[in-house]
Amino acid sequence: MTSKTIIVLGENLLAKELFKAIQKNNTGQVHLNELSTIGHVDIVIETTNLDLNDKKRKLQEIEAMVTSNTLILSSILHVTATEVASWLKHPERLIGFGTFSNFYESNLIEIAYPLQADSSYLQTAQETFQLLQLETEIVEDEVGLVFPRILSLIINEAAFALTEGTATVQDIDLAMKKGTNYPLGPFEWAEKIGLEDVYAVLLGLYNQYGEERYRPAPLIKKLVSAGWVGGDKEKGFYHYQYRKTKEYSI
């Protein structure tokens, strides 16, 4: 792939982990939230997944800024590439990913492209990603895609498990490490990954298919409120935990 003009959107973490990924690999030129002041974009890397209307709005602006044969990887942790496609007036140029911010720590990025999608964008979305010295795997269009699925479903039985007295932060992420094995706890996945998006998975799911295994954990959706969400933040379960611990102490 010779060398393109990249566009990175969005306030997140990822957004800000993708840009920083593109910088250290050379791949072109690459700009953050600078869509308006550029000329030429090949490809548009999109992120938004808490707030779908701001989603929508958002992708609807990119395609009235950008010649219609640009490539746009959407993220579509909470809802199909298909629908997000359908917000657009030249669908087949859309193909979505799903990852969270620690995308380096796994080193895969998974694929779903929608129904309306051409075959072309799909090869450019890949080498996109390869470039960035990721894997990239194809996966069904389905909310959640497979890895920040079940990952998020996992923080969320956690944090139920949390909230309903089982054990404190600390030693479920202790137990989860030590029972299965795993690098990480869900309570230091969930720091390190940020816990909107994990929120946007879960809040996809539960709309998606109305089971009640999906809704999210309603200690989920209050840290979100807070903005006690990890990431870059510096808040999260375990300040939440130690809050609640000294206010017992007292």
The other form holds:
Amino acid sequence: MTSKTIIVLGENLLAKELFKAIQKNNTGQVHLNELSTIGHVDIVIETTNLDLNDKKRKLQEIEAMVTSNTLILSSILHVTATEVASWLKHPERLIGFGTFSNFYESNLIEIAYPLQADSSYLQTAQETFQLLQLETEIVEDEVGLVFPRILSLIINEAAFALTEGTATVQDIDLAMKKGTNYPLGPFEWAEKIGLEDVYAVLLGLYNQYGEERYRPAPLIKKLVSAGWVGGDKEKGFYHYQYRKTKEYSI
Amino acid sequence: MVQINKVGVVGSGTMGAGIAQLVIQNGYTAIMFDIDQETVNKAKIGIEARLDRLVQKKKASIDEITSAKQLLKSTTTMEDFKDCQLVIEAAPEKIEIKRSIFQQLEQICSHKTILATNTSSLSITEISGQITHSKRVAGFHFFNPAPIMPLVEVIQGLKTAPETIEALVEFAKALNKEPVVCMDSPGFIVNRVARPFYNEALRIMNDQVATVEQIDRIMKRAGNFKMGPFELQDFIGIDINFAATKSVHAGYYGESRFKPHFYQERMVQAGNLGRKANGGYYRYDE
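Alternate state requested, the form predicted together with its partner chain (shown: the form predicted alone):
Let's see the whole complex now, leading with the same chain.
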């Protein structure tokens, strides 16, 4: 698969990383968030997670500008690919994928196809990620897929524990690394990937299943509201923990 | 702060023996107790054999191991804990057993002796409930195998004094462990925060979103986990993992985040307990 024109769409870390990774590996053309100026487009990679209205609007704008058989890869941390596809006039060419930013530290990306999908697009989707040296694993189309779903729930539980004053941010991270061999502590992970995407997965699961077990920890919602989300922001869980002692003390 | 030299260990099962071994390897005297001589002798022989293997593997010198062995005493008389500055209880996870041990210890030891429990599932506050000087009671939770796993959770019950926590943190460091401090809550840190790793994987599998093999592969390749949730359950023992989930679930009065999955119970009912039973989610008989 060579000389394709790819557009990456989104304001988040994931979009920036995907853009850079494709730039590095692709022999074709890749653009970040420029749609109107480009003629033919082969693949669109759309990455909005938290704001579903924004996601819908962007996807519908894209659809108006590209041909009806342009592959659309959409990040499905918050909704199923089937639901995202239902927003389109030509739903059969949408394929969902799930990963967090910092995906380049992992070796695998999950993909899922909607009920409406035409399977021929699946192969192009796999080839696109292979281009980025990523393995793909096809799983059933469910909110958050496998890794983002499990990891988000671990981070959510750590946030509940922190809210209850069970232990400090450092000690919870240390405990999970040393007690169970996790590669990173839950808060370190959250700071790395950005808390908005974790919140998007939790909210998506909570909406999809309507079960209490998926309720996002109120602390996560507050941190997202404040923009203390880690990632490329300065503040996150670690900062939050010290706010009483450092920022406001005289 | 109390200077700890002599450590009593109640119970000579896997955890008790592991803790006693760790204590003597770091130059402290350990008095290991169990209710009958045969049990405690067997544990002592086991510790000595493990220490000898360290020499064979060149992880310790003969001199180190010889002096460590001299620091290990075994007993069936709890009165021998009289001069201990710290007693670590590693008896079966039954509240009546633990409470009775702590009541006996209170009669035997000075009221300055720190009394710690290695419980992974019971409340520290409940265990210390009937102790007069309950401010010197705390949780000291090692992970299996105790001589190897680096983490120790130091758990503060409602009545535990900060000095007790400080002393245990210092002692954990002296044993070359990494201590974390946490409040007395169901599952403490690790057993609680790790619950979704297993519970959610079970649900994803049972809802046919992905297979056991896929989930393990995804968690290892996408998340850099050393083991997937199903491999890890097989390794720990599915019955042990199920018991931990039930205990945290009960501890939070049925909070649905901790609800066990029926499929895990089916595995236990089928005797598919993991590696120790030659099979769980995977087969191990070849």
